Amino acid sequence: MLDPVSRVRRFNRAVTSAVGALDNSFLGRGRPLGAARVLNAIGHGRSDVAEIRDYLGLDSGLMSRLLRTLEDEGLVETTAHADDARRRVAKLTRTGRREFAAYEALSNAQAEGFLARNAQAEALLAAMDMVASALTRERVVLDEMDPQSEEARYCLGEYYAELGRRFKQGFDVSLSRDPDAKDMRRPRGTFIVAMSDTLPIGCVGLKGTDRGYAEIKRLWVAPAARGLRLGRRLMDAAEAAARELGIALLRLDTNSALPEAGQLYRTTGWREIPRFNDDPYPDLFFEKRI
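Show the structure of the chain whose sequence appears above, on its own, in the form predicted in complex with a further copy of the same chain.
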């Protein structure tokens, strides 16, 4: 009853019935679930027919028929793909967008209802983030993004907030050497965000300099995503990007108040070096030749 496996299974039972309830509310719009799922996949930006089929795990025959019924209802239009006329691209018509919005409203209402029923919403959301991150860990994708994109700014905000909590003296961005966004764009550097579905759960910056090396900056992993070895994946991706950009030497600075970071660097081929800048926050400096 109380062993870990039972707890996981209790969780499974609880969410199974919640998921079933949401499916039921979708049926309320008088369309079989299969068609509703295709409509929603298109609404969420999946346009390539093969991609949708793959995402929903449908047979090509079935997929084709579902698309046909949506076309007959006037909700979807399909056209040949611009680069390859064998492939088909689906998009919503005006009516289709309206119908999609109705499904979105159902989903949102369900989520809002759930939140409204529960006090302690923040603790609950943090728990849901954690579970969702663990469930989708195989599907975390690392995307290179502009350091001023919404996703990147979210990560950086969380990162600064965490430093503020972790450092005894707090953390004030303006005192730190805040890297210029332009140094973290190709071809000088890059900025990588780890996305779990639509939620950014980690980031790392590669900042180009004119001093014969590039710096790793802003490595952050969301609390909900710790234990998934995401820090390592982000560092690997940053190194790979550096190699692509012809960078041979990497440096970084960190603080001993972040022991898990130091640990990661030490076990992945970085070696400690003397201070190489005058930023007030770091007290540990590393270098890696790649």
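Please show me the structure of the same protein in the form predicted on its own, now that we have looked at it in the form predicted in complex with a further copy of the same chain.
Single chain only below; no partners, no other molecules.
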């Protein structure tokens, strides 16, 4: 059997070949992958040149050359930032928008083809999510969002589904407290979503109360992102938000069917306390002063 390093290198070669990373004409559009990625980033709403460079992991020289190539093709225009002349802003021209749309159609077709050729499409997607999360772990960002946003609702839906699978009695969110998460908005609380590029991979809520404490609710990390210390990052972010809001005491509850959650709380300064609510699902209760 191949050793682990050889297996990783085999995987790298397979991906490089499958996506056409070394082609002089990526997806047959006449330019290599690097230029196509810059065009894609701008097409998806990124405009600050420095932010695009950081997002793509490019050095300044290469970023400048790629932009110049796209400008020469009439696909991109760059101007000085309105508030800071030292910064540059890029946008697609009309021709650039057509080229971006062509790349989107071809990329979607390529992805659909990958999945169509594999009888275990869901397993393939799960493996892809895991690899992507591992490779981009340093670029995962935590954003405060409305709990009714599309990204938040995706995370909550996945969270509720997992509880339904892991709890012996199943899970019905309507029986829990604050099922609509209306108290997880500033100034009472907040809701934080972990984003890996365009994919939401985790969340946590800070629920304000009028009882002298706030609650940590709905901590979830996607299976593909577990083992990356994301749960701790989310908890740290929730505690930081609580301090900003002047909250000094936090409580939370969980179920013993989620041992990894209990382990996280016990190793990060939380102490077990008696039951403090009538929620039918939890059997473990914790408190922390911050």
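Numbering follows the first chain given and starts at 1. Whichever C-alpha set is largest while still superposing within 1.5 Å between the two forms counts as the rigid core. Please read these numbers as outputs of a predicted model, since none were measured by experiment.
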The hinge between the rigid parts moving between these two forms lies, among D54, G157, L249, Y103, at Y103
Treating the chain as two rigid parts, the smaller one turns between these two forms by an angle in degrees of 20
Shift in angstrom of the G61 C-alpha between these two forms, rigid core held fixed, comes out at 7.3
